[in-house]
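What follows is one chain in structure tokens, specifically the form predicted alone.
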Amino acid sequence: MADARPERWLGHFRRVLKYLRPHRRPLIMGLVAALGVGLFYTFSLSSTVPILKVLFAEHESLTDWLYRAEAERRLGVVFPADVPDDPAGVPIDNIRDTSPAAGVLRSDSRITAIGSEPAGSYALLRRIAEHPGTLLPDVRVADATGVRVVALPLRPHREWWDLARRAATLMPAGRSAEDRFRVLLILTAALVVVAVLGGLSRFINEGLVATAVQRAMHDLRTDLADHTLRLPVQWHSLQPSGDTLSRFATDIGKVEVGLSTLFGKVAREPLKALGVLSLAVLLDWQMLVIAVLGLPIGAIVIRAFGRLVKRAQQRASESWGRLLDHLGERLLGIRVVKAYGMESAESQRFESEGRELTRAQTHIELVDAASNPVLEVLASIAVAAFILYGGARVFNQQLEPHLLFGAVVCLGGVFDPLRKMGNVNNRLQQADASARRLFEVLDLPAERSAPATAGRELPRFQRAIEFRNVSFAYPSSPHRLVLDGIDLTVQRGQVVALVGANGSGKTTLVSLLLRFFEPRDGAILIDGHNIAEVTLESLRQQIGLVTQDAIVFSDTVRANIAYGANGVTEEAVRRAARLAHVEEFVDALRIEQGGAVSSGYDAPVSNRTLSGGQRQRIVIARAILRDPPILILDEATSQVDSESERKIQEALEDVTRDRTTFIIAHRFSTIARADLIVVLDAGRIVGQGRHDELMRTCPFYVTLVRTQFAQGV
């Protein structure tokens, strides 16, 4: 029964963060310096209020400005905003509702003196500011009922206060022209300055976030192709090679997107919000209560769009894959595709493939292109509301203008990291739909931890190979045996040919040997050892495979030959090459990369730069060099003239001598010297010997030699 649980949010990208903890380090940094880049924004966007003070004040100076703030929240009354010093007093204009003082004044209040102290508004404004206890005692007030001494009581100063008192005496204290334009020069060049550091502490979490998501993406990709080349053969021959290219090309890319922006995005503009929505909070808390009143809409729409991506994500990887799969099969039979004119039915058949995926990639566009529109008009809705609550209160002297302009740039320095996050979900959900398709991968058992693999070492092989009973079905059609009862033994030096019909089994039986495949019946042993409980290694090890297809990777010709047999002198290098005629070409090649000319041994070759006779060589080369007791040749002259399948028969009979091989031909000149020939019909043996004894008791053995090898009797 399927699990009906629902899936962790984003369970599968959370897996990838597990490959960020070696390079923790740089990713720590880079979110210190995050808090920098919040920080340092906080400051510009703070820097507003006193730049709009200074332009539009008459008579205020910044400093009286920041005296009067604090005496009147202090006191919980309102001052008049933005007149000239007043030699008789400060007069009160409205007494909030919360003051402390409540019970003492009246609106019609003026503060004339402190003590015995008569002094000017300016002077009484900052004297209340500056006061460090809780009580303002002798405080003459006149009003309708006369002059009255009473005590003031007055809230405590904020944790941050001395800091800006400190700061304001560095500013110039006088009013006129010139003082004010200092004091705007002094805070312009510090608004230069905080955005210098914020801009190297972007840099600073951009360059250190990426460094590490980038060598965490190496060792994905790495753990990737490493887990994918110890998947069985059985999962490759089943999987579309399209479909796992597109898990390395596109998928990973979008982890790696994925990462970039939790770690970039949304370590950063949160504390950029959050940093000014504690600045508009001193300013004025009450409006911003009524700003963030669109903000569950907004996350309601961001969640609805990720899931939207989500699954078109997970339909365009898909369709990327066999995309890719399509093109690269039609690639590599192009010749086929151009001898038989049909360039124009497989264009279309492409174009056919790719529009699932232009349909599924239109899909996530669509929805980004959504995504910040929505948004915007959500914070267009929420700035409205805040503009006329704020004007509203700027009408009934409850707020200064210049702090409500300070408010609206705060809101638009919040909604701006807002607006940035939009998208953060729909590519954190594309992020999760891709790494679900790599671990798709990660998570199947490669050969090399499956239980059979954990026995012990093969011992080089001294005596027999012994198939029992074995038989064989391909997942893809159980019910169909591919081999059925097969019993051979093998004893150390027999040339052993397999022949038979296609499909009849000979490339399976040796498939098995090599445990690409697990037998569904039966054993095979090596000198008494199952293979299933033997390790993969010493198994392989002591095989030498030479296929049909003639593998050659780009690389140079020494590497090829080479291949799987580390720490080989060049004379065994060399000698190989003799052996399997390599040397009547190698020495002549000449590759030309980039302006620079290599050859012979050094050249790069690969599958498009030597003809079919020529890999095949390097390929029997390569298993002469690894020197194995146990060799199979799978059609292995396939593609040589038959010049060079003469000197290559040359080579190979000194290279079996003393070597158990399993020869698949079709040639009669190759399985002639055979010293057992087994025929095998429908995954069945359905005679064993040599040719002269099958020719008198195989009737068809008698039939295969009369038509496949007939040109060779």
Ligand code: ADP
Second form
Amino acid sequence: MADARPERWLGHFRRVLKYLRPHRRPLIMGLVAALGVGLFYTFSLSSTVPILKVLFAEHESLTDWLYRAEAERRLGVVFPADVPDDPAGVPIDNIRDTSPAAGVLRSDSRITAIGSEPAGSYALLRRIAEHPGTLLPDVRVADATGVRVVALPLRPHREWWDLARRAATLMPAGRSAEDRFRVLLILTAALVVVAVLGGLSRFINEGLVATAVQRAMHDLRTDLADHTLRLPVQWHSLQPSGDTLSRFATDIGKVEVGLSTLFGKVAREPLKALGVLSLAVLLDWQMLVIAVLGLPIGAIVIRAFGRLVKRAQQRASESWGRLLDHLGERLLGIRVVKAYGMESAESQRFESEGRELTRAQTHIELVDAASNPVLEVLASIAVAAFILYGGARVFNQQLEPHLLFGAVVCLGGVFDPLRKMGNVNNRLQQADASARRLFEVLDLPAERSAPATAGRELPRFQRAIEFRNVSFAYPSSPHRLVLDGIDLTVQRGQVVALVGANGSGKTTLVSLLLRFFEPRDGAILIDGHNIAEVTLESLRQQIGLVTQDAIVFSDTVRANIAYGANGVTEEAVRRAARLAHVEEFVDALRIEQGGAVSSGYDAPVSNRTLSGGQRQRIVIARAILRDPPILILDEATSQVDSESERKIQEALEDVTRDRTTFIIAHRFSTIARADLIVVLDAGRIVGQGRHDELMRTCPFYVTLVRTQFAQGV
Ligand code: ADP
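Coords for the form predicted together with this ligand, given the form predicted alone:
Then the entire complex follows, led off by the chain already shown.
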């Protein structure tokens, strides 16, 4: 069982990933698109810095600023920001300790010219910024010590310099209001283009991930359905069907949300945060520290919330199961509910059972609702700390205000994707709880892989069926023997009637023959082959089953008769229908559905639209069509009027000819014509033989006939 494993983080959810493997192509393309989302998000935020610059600068143009910033970086000095062009050159405001030109320049120095031609301050800054080498010769510097001509050592360009310079040359370099407006126009147009590309990437990311996830969910659903059908009868008899339905609906739904979140949000948002973070580092690395400091606290909060949600999801899924079970059962028995006037009482019970679900769901929603505000408060504390710290640096002239502004925008740009991730862990934990419920079923051994299945084919039945000292107890009550030391031999062609009080073990006996359950002791042999050692297919192919409840599926009459028989001809279906006396009513069937009328064998039927007797005959036809050498009939005790009963009786007589038949008998006519009557009492055989013999030798049988079969005698 899944529970026995040590709990890995999201261990159950991780196992679902294997369903995505066949659909990895759209998934991978979707993830590549997530890269685009991160990239364009970073671009769009990065445009805020130049936009702020253009809007707030009084003298400098955008390109002037770019050259000044690069000149400052290369020389390791601070020049006065946003001043008018000065024909007397650029003064130095400050020299950083790390400046490569520290030995050459002083804090009162002014660079007046480079080379022979005199130039204004903007042109000088541009020369410094653009100089290709790391030593700028022939620089005229004036300060208190006089005028000198020096060579200025420069830091090398950064990798992105070329790109930035080229982008800058695309912009109008003028400083007039019109030129600035044109720059603003270009920047905002770029912003819109980037938004379009970002939106497109996001659509591709979500669309392709959804495609892959939906396909994977289809596979998972199919797998679960397939496996559920292959689970042993024992499991089905104990498992409430509503709970199984809830696994299909609720739990697969949660897993789906988990996968979409994982490959959508979890792929996208951190990339966005990372992109902006690297931009922020370019602007000012100290912000990285602040951003990173808050993260562990956020992670602890997210984790705590995730745990709460996981537990609540488990309760919610179970509760859904109980609710569906209740509702399903009551809908099935709607006539009983109505006849006994229980509508109000039932809906009250539904209401009270639904409360647990409401509680669990509310719990999930509340934790979810709390996640984001708590993270937002944490984020705003971090932003406030950053503004205080950055503001102090602005006042000390270490940082230009528009850069701080840009940095705060970036910080927001880092926190916003992280905030969106706030409920991701909740979603993943919910998906984990649901995946656990799915694998609880998927991990159960299917009937076919039971160790006793040795894989030999059972040859077609020829001679005799033998129960040899068979005992059995249901696993749910292992100490109560339902069958105890059964010894029984049935020859080919015999009609065997099983009789006994309710609960004496008749149904269990035939269930063992079908291997719905395995005997605890003893063995069942068909022509000397132990049925535990042959394949289930070869065994069940030789047995036709007509159950008392006569199950008809929602399908046409033809499909219901041909159920379980592959590639049969129309003629074969009609022959079986004739033998089972279906033909007598099939022509009269006319069913109207959505305006179209279907009749005869094409009529869509269901358990609800046919009478008990009609259903009985359809299932008998189904059993005949497969032409099994062994037939198991559970006689209907009710539901049929005497006319139908006579028809069914006739049908059965036709059918049982040339077959070995086990009948759980409820009618005197059946025991009267049986070749062998087996009398069961509390799991033991207390008599066997023909009717006349037993009337003489078995007092228990005499009582049974007088009480159970009285009306027939
Ligand atoms: P009969 O067909 O003669 O009425 P059954 O074979 O259905 O009797 O049942 C024999 C006994 O086994 C009954 O006491 C019944 O309660 C019990 N039983 C039947 N099915 C199960 C099950 N799936 N789990 C546990 N006990 C069961």
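We call the rigid core whatever largest set of C-alpha positions still superposes within 1.5 Å between the two forms. In this text the structure is predicted, and so the values were computed from the model without any measurement. Positions refer to the first chain, counted from 1.
Taking 2 Å as the criterion, G103 counts as shifted between the two forms: its C-alpha moves by at least this amount when the rigid core is aligned. Annotation for P118: C-alpha shift of 2 angstroms or more between the two forms, rigid core superposed.
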